[in-house]
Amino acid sequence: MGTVYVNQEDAFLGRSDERLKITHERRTLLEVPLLRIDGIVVLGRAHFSPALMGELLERRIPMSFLSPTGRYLGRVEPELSKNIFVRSAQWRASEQPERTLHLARAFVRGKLKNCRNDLMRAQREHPELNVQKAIESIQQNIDALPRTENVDSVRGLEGAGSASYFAVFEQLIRVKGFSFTHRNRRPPLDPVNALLSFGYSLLRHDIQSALNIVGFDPYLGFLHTQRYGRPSLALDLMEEFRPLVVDAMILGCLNKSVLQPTDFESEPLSGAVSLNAEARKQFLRQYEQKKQSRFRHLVLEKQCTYQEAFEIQARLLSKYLLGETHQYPPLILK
């Protein structure tokens, strides 16, 4: 099983048999069987034939549609999970301020370990990076979190533990040609913060598929405020992925030198950065490999890849918030 990326522009996606066929101009660029798709990711225009579309919704394959620079756009549902019990224990969940405080906590407590340890694991291998001050104020904001009282202090914590985390995020950049003094985005103004953006855009599509799998409402969160067409759910799982997929793929694309400065065009008036056609085409390779490496899971005590833990994750959130758990367990590595 494996997610479909669509970079080609204008590409005609239909059903051939039992398989997903896409072509350009006459031309086939691919075909796969649609049983081995979870998810189909189409970053600019494409076009779907009726059939075809009404067979992703009937395997409940989701659709997530980017544009080109890969800017969230939006995404075809199937029909929701017939798990009612689930979003109905997250709906009394979230009018109660112990749990919700609860899950906050572990989401920004996921995200900031894995910073840190991404940071330890940096100055280990390189001794020369001046990275410690800003390992000690993550550990200062995880300390922190067990003494708040609401979600607000929660967020002001994910938010300084952040700063400090992209303080440094430049050291890790070993190659010449990259920099990286902040986060921008809305648009990206530099190459790195180009290709987070994108990942994350990639991240969200993978863990939002993941929620409606196991049944959520994934626009109802715990740590991230009510917004209108906002996936808050989605964005709170995410928090603990974003280092460990996408940081360290990105990290992992710069320092080997698989991307080149002259992999990024800019738009004139905007000044947006994004990936060029054919460096896409690159990312979205090590996005997938990403998502299909292993490790071991501590809490399940097994190997699984990055995409299995997207679902194992939800279902952990799920038992805790149908009683069978009395703590959520975010996914932490080190």
Contents of the next structure:
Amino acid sequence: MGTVYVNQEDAFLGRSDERLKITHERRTLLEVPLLRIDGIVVLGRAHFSPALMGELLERRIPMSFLSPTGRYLGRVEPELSKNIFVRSAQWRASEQPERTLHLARAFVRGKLKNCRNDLMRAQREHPELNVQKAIESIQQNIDALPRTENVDSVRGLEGAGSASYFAVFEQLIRVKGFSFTHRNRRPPLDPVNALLSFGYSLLRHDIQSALNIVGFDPYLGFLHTQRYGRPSLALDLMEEFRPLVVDAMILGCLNKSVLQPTDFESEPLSGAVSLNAEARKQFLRQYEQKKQSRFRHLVLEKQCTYQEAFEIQARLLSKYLLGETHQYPPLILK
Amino acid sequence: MFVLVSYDIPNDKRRTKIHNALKSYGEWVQFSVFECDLDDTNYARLRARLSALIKPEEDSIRFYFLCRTCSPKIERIGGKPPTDDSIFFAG
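To test you: the structure above is the form predicted on its own. What is the structure of the form predicted in complex with the partner chain?
Next comes the full complex, this chain leading.
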């Protein structure tokens, strides 16, 4: 099963027999059996035939739409899964402050521990780096988590921990030509921020699909508050995966010189930086490889890929909400 | 399951139809030979589609099943390399 990325502006997506057929100016770009696909990501603009749209919804294949620079625009989702029990447990938990707090803490603990472990590994491998202070301050934020009394203070610790992490992020880039001072977005103003934003958009497509498969309402979160049209639960579950999947993959791309400073272009007016078409393909391939890479899941005690882990974590979350387990274990990797 | 499908259809129009149906279920590897990696449901669907298309007195289609441990042992000389199906690009 694979994801289809549509890179060609104004491509036409149609159906031919039981296959997805993508054409542009009468030229066939891709023809692939629908049973081989589990998601479509459209970058830029595309046309869909009505027959294909119906078929995709029927086969429960979600489509995400990203702007040409990789900003997340929205998605077309098949009917929500029929698992009403999960959703009602989710709504009930959101009314219970102690369960909401438990989950908010868990998501933030997952994220910060993964950030800290990344920095510790970098420090071990490159003793000349100066990240010890950041590690300590992230550790302090982690230690303070159990003492938090409401979700707002959890958010505060998350913000402080992230800030310490991104303050030393530049040191993890060991090639010349890239700089990173702070995280900026909408639009991202330098290559590293552009990659982070793009990577998080892709991650969101995958996490939201996993949540839907398990039967959650992705719009009701615990750490992220309700806002019209914002899939807060997807953003919640993303936290622990951000450093593991996206940040690690981007550092890999930069440090192995898969991407060069010349692969980026910036828009004159807004200063928005984005990847050029060829490099974008390379980036998508790296992301896909990262998702397919295997590691040992500590809770399940077996090998799995990150792609599978998205769904595993969603299932662990549903177990907690349904009262089958006493806590939600975020994915933390050493 | 990994299925090797081979067919012998004298009528051009019917052969095209069969070929077209098979393209939705697997990889065309040689003239009249497809490799399909299918679950039970999809195999049943494919089989039903094909049996509705053929004329049993003239045509023949064969399905060879390869076990999980045998399919990685396929040796290929020449031809297209096997495709990676975790990512597809259009454009």
